[in-house]
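Just one chain is shown here, as structure tokens, and it is the form predicted alone.
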Amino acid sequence: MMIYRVEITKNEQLRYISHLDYANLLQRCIRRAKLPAAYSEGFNPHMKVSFASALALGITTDAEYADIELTKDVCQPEFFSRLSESLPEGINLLRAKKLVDRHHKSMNALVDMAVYKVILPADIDKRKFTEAVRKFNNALVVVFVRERMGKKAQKGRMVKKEIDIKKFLAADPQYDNKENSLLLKLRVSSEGTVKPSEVTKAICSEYIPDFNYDDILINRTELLAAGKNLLDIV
């Protein structure tokens, strides 16, 4: 037995595709590269792949991380040229490396930051824009309602919730003038995290009312555990 760590893409063609229509995307490919993938015991073995975290529909990016078990040995450059080779077009193979250590931690439990980049519309007023960023970096609290359907006895109804918002940043967004794109680097714990478009519309409610958040696109361009790439901790 062995795992590869995999560094990969979900790029605009995807975008709209589910997070476990993306995972079962990855385990036909790797299917279709013939590499001797792993699977669980049982009456319904599913393929040994785990991701780092579930990335929300409508979202990019070029940090998407997967462990992938092998039942025997496949040298890095035939595993990467395999794999890669089979992949469509919407996903490209960054890395590979292989896991020394097989009792590691799982991802999820690693990574604690999560980066991204919120492409904001063209036609966006920069000045207001620059001076919501100040006075949302500038609040000790921001109250953000969350809002969520209802699952079991709420099943159906639409459920609301306050979060301070700042207490999931790890660092003040930063707006770039000259891109037209927000910074944001949240953060992940076993308290959970918030969305990108949430800080978003935290920043817009107040100051820009009539801010149009369907024309915004987002890319998480990293995911770290304790300030390091998932790749470069193993």
The other form holds:
Amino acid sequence: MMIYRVEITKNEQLRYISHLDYANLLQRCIRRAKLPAAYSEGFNPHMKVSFASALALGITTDAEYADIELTKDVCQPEFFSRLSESLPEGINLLRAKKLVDRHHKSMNALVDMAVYKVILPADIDKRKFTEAVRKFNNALVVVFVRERMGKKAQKGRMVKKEIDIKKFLAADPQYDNKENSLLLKLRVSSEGTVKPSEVTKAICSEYIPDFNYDDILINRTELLAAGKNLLDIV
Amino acid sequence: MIKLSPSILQAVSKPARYTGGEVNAVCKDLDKIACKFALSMPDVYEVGMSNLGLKILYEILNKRNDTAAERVYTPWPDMEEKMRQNNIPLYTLESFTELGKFDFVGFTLQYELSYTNILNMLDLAGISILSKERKNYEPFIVGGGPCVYNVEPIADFFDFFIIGEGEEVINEVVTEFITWDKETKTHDRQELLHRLAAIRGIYVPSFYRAEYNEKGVFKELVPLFPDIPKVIKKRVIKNMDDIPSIEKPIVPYINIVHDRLMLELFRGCSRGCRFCQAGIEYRPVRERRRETLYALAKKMIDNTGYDEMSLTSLSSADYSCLPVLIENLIDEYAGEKMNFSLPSLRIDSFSIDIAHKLQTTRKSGLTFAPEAGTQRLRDVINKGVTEADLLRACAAAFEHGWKTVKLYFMMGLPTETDEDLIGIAELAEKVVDLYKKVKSRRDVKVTVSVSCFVPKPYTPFQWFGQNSKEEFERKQRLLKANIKNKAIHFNYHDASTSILEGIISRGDRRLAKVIYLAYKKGAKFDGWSEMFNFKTWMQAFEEIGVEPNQYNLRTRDVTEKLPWDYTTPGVRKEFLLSEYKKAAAEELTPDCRRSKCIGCGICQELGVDIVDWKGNNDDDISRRDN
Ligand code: SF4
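Please could you give me the other form, the form predicted together with the partner chain, since above is the form predicted alone?
Starting with the chain above, the whole complex follows.
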């Protein structure tokens, strides 16, 4: 038994694919590459691949991580080229590293920060937006009302919940006027996290009420554990 | 090239339906291509992507260097709205080219309730909906698939139809088009249609005039030119091992309805159930060699990375080499955790053993289709299954550990009485009791699904009057009242969709106006119960002044000419008639596959033979002289 940790991307072509579909896609690529993937036991065996996070539909990334368990040893160059060749345009394999510690912690438990770049609509009023970011950063507390479709007993109803959104920020959001993009460093912990779109909404809601949230493009640029890239910690 | 902005894609459900780029999708440079062929199923992506026929044609067309085949499906209403607001025409998923720029747009006709979607798609593409209004620069609209054995209700919308199996004829059509395209200066579409009409299996509806008698009943279809066939017979593949099939199916990014590989073991089924249209349409039975299947399976698995494969056919358990094939496949792919499944099971213990070996159906429960509740009625429909067969199969299933069985039935079959209906409840009750006996436990679940019978063209019941909506609803209530056991779950559908299906499937050309008006009034996705509006349709019938009952409720005189007599699967009318009479007499007709020919006439009419590989290992093809 051995495990490879891979650093992969989710490109524009796959922007609208859910995390589950993305995971399925990677698994099919591993099968096409004829790598000796390990499977769970039981009636309904599934491939032993675990992800660092579940990226939301609509977000691309340069920093997705997965641990892939194999039943046989495959050398790194071979693993890298076989997997690379089987990936479609929407995924690139950036790095792959064999895990030496057999009792490594799951990535899920290690990740504590995610960095996002939000590309804003071209027709946005830049002056207004700069001002909104400044006010947001100056405020001590920003309450955001999270709305989501209820589950189980609350199924079919909109459930509202107030959260203090600043609690989830690792740093003040920065607006890059030239690039027209917003840099967000968000905390990830057992207490949960916020979505980059939620932070954008919290910034805009008061000052730019007609902002079209469907028009922003989000990319996750980094996923970190104690300031380090997930491939550098193994 | 169509570009979609994020503000559109982020605002619609399942945007991946509209963004293409899947693994194994074929993207060619359309400027270097002589023939551009769009392939469509008029339903949403997840349904359309699951269609076997389109997958086959996609690969066959894309094998040609001079041709590009691309896909297009029906946008869900949320996307349609966005497209209309932003003036985005319907486009294909490979090159994002608008549909209007294609040479052909081919629709597979899988069920009648998808017809309004076709009109809506043409409209979204800016293509003339009526074939007679189409200009020379517009694409040729072509239809094919199981509904082509009565296309009269949609004849006005199509330039031509392909009757029967498309693997060979599609190439002939494309070749003819390319020649015409080079030779012609005027690009007169009539001229190409004349040339196509000379190809076997091609039906150009505008070359025929429909006549009706003074009572408004269909009289005949008159050819308008001396050189076109009076009757169009289906195309059929003689040797299933000779034709190209699916090797590199597209792997969708999102879950589709049949999200697995499909290996087509054989075509046709000759068990002879009298309600079944597919049974006649796809005759005779033609099996693929085990070696061919094995090679196809390997290619598909290697090219896709799928972990599930369905061994597809009308009645897969009838494949003569099934146990050996399955054994080989399981052995070969055990390490890769491949799952193999059968789409349908025969009601016998052989099938249960196979299902047990495959284990994939374990989660979902087993499905059987006794179709009718009493032996008398099962004899009427020639379903060669007894109550003892069903109970034996269920017992085998329970012993293997299954706890859930689904039983499929129909109501409204010819000669049906209330006793036959109550027989459904009684049969389900017996299955529940059987479980208690076998397992000494009570945790069984029996689902009884009852659909409303729709008589179809080219079946022995093509003359039979369908039950009315009220009668179906009365029967549903009656059956419901007779199911008292908590372990039995009763499923049934709104009868009105079956009524509309019944009207259209045996309709004539006068229905085109009704379908067009219903579409104008907003009918779309009629096959989706949450979208279906029966009132819209009934208003359309009334405004056009067409009496719907004449098509579905009326029992036809057997001497009457039928609107669909002109596009035929090759079956003799006398055979259907004798089956109709035998049904009334509750007499059975055997399967012709391994006994003698029972005279449906298809083999002789089309010059084709049964291909059956009886004996698991001998490679002698068993062809019989009829
Ligand atoms: S012609 Fe005879 S052998 Fe051929 S399908 Fe019909 S009944 Fe069967």
